[in-house]
Amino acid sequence: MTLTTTLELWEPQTALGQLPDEDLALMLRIRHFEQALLDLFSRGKLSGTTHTCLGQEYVPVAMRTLLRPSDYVFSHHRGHGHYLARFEEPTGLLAEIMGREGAVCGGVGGSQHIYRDRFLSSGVQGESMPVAAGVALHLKRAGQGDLAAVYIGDGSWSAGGVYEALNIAKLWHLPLVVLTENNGIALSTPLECELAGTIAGRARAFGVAYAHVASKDVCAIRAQLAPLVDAARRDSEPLVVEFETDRLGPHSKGDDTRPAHELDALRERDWTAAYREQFPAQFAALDAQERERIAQAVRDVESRGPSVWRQA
């Protein structure tokens, strides 16, 4: 049986409840981390490219308390927030992206390919789904009640491997939680031009439980998703969650094709503006704290020598 649940649409200025300091600090840490990366790029301090999660910080922070350290988390190209929500410490990730000493993966993974303590990210869209399904099979056989959580974007629902993994996950009753960050645009292609039907319809076709989340309230999201994630864990069944979210920045670096009025509308819905207005004292204190934390991390990592990768 397909289980469907829907949170109410987010209303700016009114629907955000006050967050525990720990959650707000983490959301702001992710925000300042991403902004620091864009600044480093503009100063020629980074090579390659990067994909920020500006506007989507609340998604991995909401999931943080619903996942166990023993669960596996699979991330994608826009995964800095996923990593920081799991490990909270930004210095090793920044060193990885900058190729400096102390890098999480010796500086060979860069922004998109990270492996650490049951956390894996890949820049190949949709590729993580079959891998996550395989890990979910292992976790089911281990019988410890752990699950595999995999973040994908709306564009990944056009990848064939996603469907093969979902089919196997349902047939074999695997504890696989698919967390879709639907920001309405895949690189430069609007959702209506790249996806026939709906994500909900796809989950329904496989008989997989589905939840649609349009709220940006971390506590409300947790309250709604907790029983569904618990059921996926307890009953060993797949679950698809679709977060209706906003991507405030470009796809990678300076490649945003959206018109100015559309970007202005997104910025008006940014969670930071609504939260700052509702809880100004808490926001100001933690914003200053996290701004300085990231600034210190940048100073620290910039002073280090190049990373050296040693094959095990």
Ligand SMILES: Cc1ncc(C[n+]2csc(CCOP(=O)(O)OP(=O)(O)O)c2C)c(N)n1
Second form
Amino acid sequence: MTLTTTLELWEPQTALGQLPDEDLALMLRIRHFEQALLDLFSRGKLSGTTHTCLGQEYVPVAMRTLLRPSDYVFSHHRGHGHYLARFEEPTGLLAEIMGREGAVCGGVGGSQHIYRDRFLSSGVQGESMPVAAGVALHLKRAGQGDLAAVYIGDGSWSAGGVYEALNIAKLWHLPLVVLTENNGIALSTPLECELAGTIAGRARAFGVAYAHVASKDVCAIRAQLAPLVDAARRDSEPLVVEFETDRLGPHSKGDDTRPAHELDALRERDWTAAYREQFPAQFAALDAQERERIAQAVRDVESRGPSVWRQA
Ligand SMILES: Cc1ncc(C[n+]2csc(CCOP(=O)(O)OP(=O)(O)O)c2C)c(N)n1
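I've shown you the form predicted on its own. Could you give me the structure of the form predicted in complex with the ligand?
Complete assembly follows, chain above in first position.
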């Protein structure tokens, strides 16, 4: 059976607040990084697979100031934006994906399996939830007010481990923040064919606090979530956040099953289109800066030799 998306499109993005340069620069750095990867693939310069977060860049950038360096972040298969929002520097990640010298995980983690300081990603859907709950238990016992933040997609709400983790997180009062990027589709399966009920209802069933984020405005998102994340930290309680977001690119590289008119509609409400229109001078300057930064990173990494894995 061929599944096509019939999901009702969310309202087009309207006004966005002006961002500090560092937030906008970071969002554009992620955008150009992801576009560079698709370009490298199309020229046969990358192997393996990769999943870009085109359209979703603002989510980890909004979370950036709400999380502390001492918090743990668990990421998933679409995690380059999560990584760049935490570490900001694209070269080590690009080297990792290309298997070149300077790779953050010696080139054995690739696009989906990164470990650096308190950041871990896994391509196994839902796997990070029980691990994050365990880390949240440790953080609670350490008593420093740190939390474990875990990104999952809408499709990962079908994984059993997600529910075991939520159950334990609520029972044991763990500081676990579940950041759901609901982009309306899981690989080729639209939301209405993959998810019974709602994510809100599922959080409610465990008595877990829940927030729904419809905005793409980084400052508005921070204002909405700051008290909730603070409460999760202060009171040591789990929190589920659901971001309504858009996956503008294919699932991985050339595998988009959505009809052209739907993709056009998604592109129309892309945050870059709205932001460029509202703040053209700031956008143009930072867009050029970040385009060049990523082009330079590509030139640099392409000129390097292969990465070497040295076991610790
Ligand atoms: C346990 C497991 N099952 C299946 C897959 C294959 N797979 C990779 S991404 C994906 C869809 C994920 O959808 P979602 O969680 O909504 O994230 P999105 O890709 O939309 O960002 C699937 C099924 C996997 N990586 N892990």
